[in-house]
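Take a look at this single chain, the form predicted alone, given in structure tokens.
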Amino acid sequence: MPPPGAFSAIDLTPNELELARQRRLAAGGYLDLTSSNPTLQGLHFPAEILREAAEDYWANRRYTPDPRGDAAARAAVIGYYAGRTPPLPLTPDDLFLTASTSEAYSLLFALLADPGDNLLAPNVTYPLFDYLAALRGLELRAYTLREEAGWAIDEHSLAAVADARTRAVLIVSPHNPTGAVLRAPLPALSQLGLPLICDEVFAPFAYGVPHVPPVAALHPDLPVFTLNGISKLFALPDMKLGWVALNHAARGFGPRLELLNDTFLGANGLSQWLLPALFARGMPFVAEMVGRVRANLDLALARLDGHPRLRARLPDGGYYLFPAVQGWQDEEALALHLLDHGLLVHPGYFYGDLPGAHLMLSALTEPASFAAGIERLAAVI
């Protein structure tokens, strides 16, 4: 029997790929196509904006916590959603500022479900959901994303896996790592009638679609909790601020979510103070990031077009490519093979159990390194 406590049954020893990565790093390094950390890829939010915006904070610093978050910060978020396509109308009481998007998920899991309940999550996704659900004693049930349809949600699978203890559906749009965007209402979601937890941290990064619509605007009939934050939007993962936006149908959950957020009060004062300046002056920097990702995706798709073994689909958005690799079944062996040739990628099984072999490539990577990595990938495969 494992000892009591969170994650006590998980084997946390490094796997073979991590051991190989460490050996390769010690032997001289590799080209890294996995990084999602903008600060390690030369993308730094303009320091002068941060300095100027923070100056008054230090002179007027007071701790006056609000369980929904600083009023000026919430007003800035409301303005951001008013400018989305289509707009998402919000009131100040519809916004809750949190320490991070991860904390926002944790609060919503506690708000919507009891231990033993289940949530529906895509069968391809980043593993954060598994750990957060385990902390709450919840089961994740996988609905299917259809690769042949551009990773669209299989509506039949939603109904097939839901039962009387299903409490919410998790949606990531643009999806990580496939880039799929939910573009229109899904009748199956309306028929289920469950709350939606919508992660839209990659919303600015539209690529194969003209814009990323807020899911809450597509489904006003359902309680929708929209998550985002400054880590991806403004390349500020070190400053950690997230939020939850409630659409009109979700407002009845507001009082209990207020109490949950008040229990932790995780959102720090400085990041809340800076938020209006980030939205007012930071969008040119966001456009610069989006431009880099688009240029990298353009380069990769052009280079891999017609490749005999690599099948890279044009993503709707986000900043990843998730190509299928023909002729391989063992994704770890494939990743180790590439690492032997000085290229680090994430194998598809990091994100779910899928037929065939897939790789995750980050188009946030510094352009020269990304181009060299794509060239090496195409040559080695």
Ligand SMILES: Cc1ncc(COP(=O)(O)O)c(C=O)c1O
The other form holds:
Amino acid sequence: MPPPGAFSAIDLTPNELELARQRRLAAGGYLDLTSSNPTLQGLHFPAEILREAAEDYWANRRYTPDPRGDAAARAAVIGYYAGRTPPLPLTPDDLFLTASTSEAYSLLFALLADPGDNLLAPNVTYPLFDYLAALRGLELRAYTLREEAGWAIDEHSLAAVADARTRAVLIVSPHNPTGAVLRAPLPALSQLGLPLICDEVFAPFAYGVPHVPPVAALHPDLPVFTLNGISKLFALPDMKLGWVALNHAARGFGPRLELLNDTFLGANGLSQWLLPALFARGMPFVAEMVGRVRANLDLALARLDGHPRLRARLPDGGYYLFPAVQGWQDEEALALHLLDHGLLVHPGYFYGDLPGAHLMLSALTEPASFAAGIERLAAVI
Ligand SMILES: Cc1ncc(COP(=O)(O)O)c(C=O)c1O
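Previous: the form predicted alone; requested now: the form predicted together with this ligand:
Following is the full complex, with the preceding chain placed first.
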């Protein structure tokens, strides 16, 4: 029996790949194609915008917390959704500012489910869900993404894994790490009738689609909780601000979500104050970031085109390439082999359980390193 307490059954000793990474680092380093951290890839939100907007904060600082978040900050978020395609109409009462998207998930898990209940999450996926679900004693049940259909959600698998204790469906669009975007309402979601928790942190990064439609606008028939924040949108993960937007059908959950958010009041005062300026003045920077990722994706796809073992395609959106690798079954051995040649990638199993071998490559990477990394990948595999 593991000792009591969260995560006590998890083996926290470093795995083979991490040990090899540490050795390689000590021996001179490697090309890193795994980074999701814009601040370490030369993408810095313009400091003068932050500095100028913060000036007024220091002069006017008062702690008068609102459990839904600062009114001016919420108004700025409402303006952002009004400009999406299609627009998502929101009122100030539909928004809850949080410390991060991760915290927002955790509040929603508590809002919607009790220990022993389950949530449906995609296989493959952003790996944080396991830990967030474990903290609430929830089971995650995997629904399938169809690789051959551009990683579209397999509607049959949704119905197959849901039961009487399923409380919500998690959707990430654009999806991490496959990039798939949900473009149209899914009849299977409507039939299930469950609340949707939709993570849209990669919404500005649209490549294989003209735009990323808010899932809440596609599914007005369901309670939809839309999650986003400034970590990806404005490359400000250090400023710690996220939000939950409730569509019309989710409004009944508002009072309890307010109490949950009031329990922590996690949203940072300075970051809330800055948010209107981020939306008003930050969009040229966002466009620059989106352009960087696009240029990296184009470079990789051109280099890997016709490669005998790597199968990459332009993702609908997001930061990442998630190519299949032919001729390899053991992803860990593949990642170790690449590290031996000075290249760090994530093996597909970090994100779930798929047949065959896949790699995650981050196109957020600083362009010269990205180009060198892709060149090495193509040569070594
Ligand atoms: C899909 C997805 N959602 C959420 C987050 C985290 O966002 P936050 O920094 O707001 O917690 C990440 C970070 O990588 C992510 O990939």
